[in-house]
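Shown next as structure tokens: one chain only, the form predicted alone.
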Amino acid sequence: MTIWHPTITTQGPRYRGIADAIARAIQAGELAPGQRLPPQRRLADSLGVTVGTVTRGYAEAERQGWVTARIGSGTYVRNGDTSPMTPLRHSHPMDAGTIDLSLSLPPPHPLRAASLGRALKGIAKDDEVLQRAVAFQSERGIPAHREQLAAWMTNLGMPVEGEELLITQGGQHGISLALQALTRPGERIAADVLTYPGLIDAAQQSHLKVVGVPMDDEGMDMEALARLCTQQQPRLIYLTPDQNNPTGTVLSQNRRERLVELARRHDFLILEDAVQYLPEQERGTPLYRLAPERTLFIFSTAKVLAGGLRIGALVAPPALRERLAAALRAQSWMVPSLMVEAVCRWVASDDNTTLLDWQTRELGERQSLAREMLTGFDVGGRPHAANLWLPLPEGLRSAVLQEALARRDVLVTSAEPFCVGSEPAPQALRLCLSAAPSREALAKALDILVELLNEPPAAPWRMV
């Protein structure tokens, strides 16, 4: 087989000229949807430049949306679309008019700045507060702060001790503290075959192979992580348990304990994910409430009081905690203090209570309006949650519907960024409901979803 070589045009970084001449690449034909990049090593030999700049390259095409990059695999032109897509992140301010619904963000609600400016204020008179927020903390967080946040979690139906928790800046360095504590290079470790895609990146930055374990309407088949372990043993199982992001799919209670049978048989761990935040009666068993001696529990603010303030708590069992502790430690030595401060008077206060509630209502509202609007397609998701699910009728390719969403200044997002390893991405939508500013919003965002739907547009290579 012939290897692709580009032709660098472009003035400036090499790594910037060969992710120019993927994006030609692409438009002209040369590379196919699905086709497999070829190996950084491989390529770096050929232009005769580094690896790390191909690397670069490659990682750049990624951000512009041409090509997505799978662990263990390689990296791929996105399947069946020849412009770049909609990146799960912001890269640029939102245009003025803009509906995102591809992030998963708490809704919108003027409570949570004033409650902000509420603590900070409150903090502002407290001459021991403000020392403690000038001097160096336990990397592990103030005892005082820890027994508050684990107040917090018990109250919403999270049982904590203090002493179990370390505070963490968000759930994503939840993760990535896990990984980097826990793991080692070129270990192993096993998610859904969809997943969170910032568990991909932090994989990635570790060095670590992700298999995807397949997955059907209980949530993470059991029997295939079985064959896994006897295959491949994972040093680590990452879930979702209440609601695998992006499909919404709850993991059974037989399978949450057959987990834990596997678990115990084959000495891997269990990171369970509970960011993104769901009333009490719609979740089930916590994991690390079955399996306390190998489950670390990730649980943040950011679905809950406000995304900004980079707040969460990683529980762990006893053994772990000193590892954990010095990973945290390398890496900013502790979390602030102050901003710490600032989420623990926040919960202690009515608002807490008072926006908890309305978010919990609000989102139901939201869930039942988009139900309602996308009647006749099959929606996969929880009550009360966040987000959304929109398998496509056959056909109609997601990268297409996104590239149309995005001509009407609609942003959602397709499933490839929550793929794991090679297997091809299902035609499907992530909306995030909560992310509308307003329901008034989210309905215009649907009407114009519901009417692609309805009159798909047509795929750019049957075009004339």
Ligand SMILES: Cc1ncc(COP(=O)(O)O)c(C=O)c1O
Contents of the next structure:
Amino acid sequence: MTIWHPTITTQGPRYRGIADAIARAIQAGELAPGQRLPPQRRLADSLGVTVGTVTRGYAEAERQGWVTARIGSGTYVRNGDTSPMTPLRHSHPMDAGTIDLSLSLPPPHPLRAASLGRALKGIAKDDEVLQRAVAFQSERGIPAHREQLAAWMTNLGMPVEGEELLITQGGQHGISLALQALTRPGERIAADVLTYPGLIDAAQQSHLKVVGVPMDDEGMDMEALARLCTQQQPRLIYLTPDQNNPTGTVLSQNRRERLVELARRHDFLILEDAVQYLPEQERGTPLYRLAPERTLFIFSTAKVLAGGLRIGALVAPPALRERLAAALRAQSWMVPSLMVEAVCRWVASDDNTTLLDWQTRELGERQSLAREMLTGFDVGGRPHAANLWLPLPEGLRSAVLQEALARRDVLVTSAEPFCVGSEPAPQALRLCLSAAPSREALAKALDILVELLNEPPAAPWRMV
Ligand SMILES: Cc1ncc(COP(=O)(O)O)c(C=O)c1O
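Next, give the form predicted together with this ligand, keeping in mind that what was shown is the form predicted alone.
Everything in the complex follows now, all chains and molecules, and the chain you saw is the first one.
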């Protein structure tokens, strides 16, 4: 393959010439969406400029929105549809019969929209609340709202006081906010070697390098983390201790204690993400209780009420709250109090408990169904989790199976988007059992999966 060679026509600094040439080549179709730009050193050699000039040129092209840099992988022409990290669902047109098990959504139930409707109707009749909703409020949220969200979390077995939390626009916002406010560009953070892709994206936006820590059956390997702390001094460690996303692995109690010991010795922050909800009896001791002085805890409405509400909580130690509030203020002044009010009314209503009880039973049923249908295969994950992790039998490749499933209108996720940096992806699939429109639809999708596991498809690639 020939390396793309820019023609630099712009007068002025060379780096700007490189950025302009990238923009022109993309507009002319010489650089295709998803295409990787040449490695910086190679381009520097071929243009007779320093690597620093190419780095600045690529950074300028990224700033202008033409390309996107992936730490440890390279710089790619931007286009959400063809990005290699984009889940398969976007590259296959969805038809009405498609069973999408690729996104981790709560199981569909008419009560979700109905509860929101009831909350909004109540708000529409409440003049005082409407007056508050049209006014600016504190960036941390209205104190009464914080108290109500704290009470809701406490009821769910996550004890917290209203003054300890900031209201966010969901769990992803909590992650971005923590990284933006508490790290500096170029710093390192660490996470399980397979982790929630939203953390990888947020770290990239904050110009951080994410280092992957190996895991085993007890979660993150603390001895590997100890070595990493000595060698690379990470500023923060991100974990989902009660169920790793995607594998479902739980961080053992011993390791939770060892993590806290390491955090105190090496002075790093802990970002604990509990968005993937589990019933209290399936959770371990939260890290924010073990190390309250250095742990930030993230929760949201996404997996218990509805993903579209975009409301969450970021619990933070007192010393960090002002910095987080300042970052939130700089981003958007505040989270709209109207949505928070709707959530507060919803969680205070009977609908909330009815829905969560139903959901917990439903997820338990879906997990049992999947485990029964996949008898003989090695599956991982928690008994009431939304997701199931399926390491593939020897000889099967996840990309082949994922493609074959998509041809049969079943969408699943491979390990690839969860891999930190350029770590190799295990051959495995994540199945979001909760996202199927019904248990029947789930059974149908699993039938197809089992058929393909038993009679593996041929690789669809044609190449010489
Ligand atoms: C582990 C984890 N954290 C955070 C999020 C994002 O939460 P939210 O939708 O509230 O932004 C998700 C969503 O799937 C998740 O799986």
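Note that this is a predicted model, so its numbers are computed, not measured. Take the two forms, find the largest set of C-alpha atoms that superpose within 1.5 Å, and that set is the rigid core. Positions refer to the first chain, counted from 1.
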Check your understanding: Do you see a C-alpha shift of 2 Å or more at A25 between the two forms, with the core held fixed?
Key -> yes
Check your understanding: Any CA movement of 2 Å or more for A59 between the two forms, core superposed?
Key -> yes
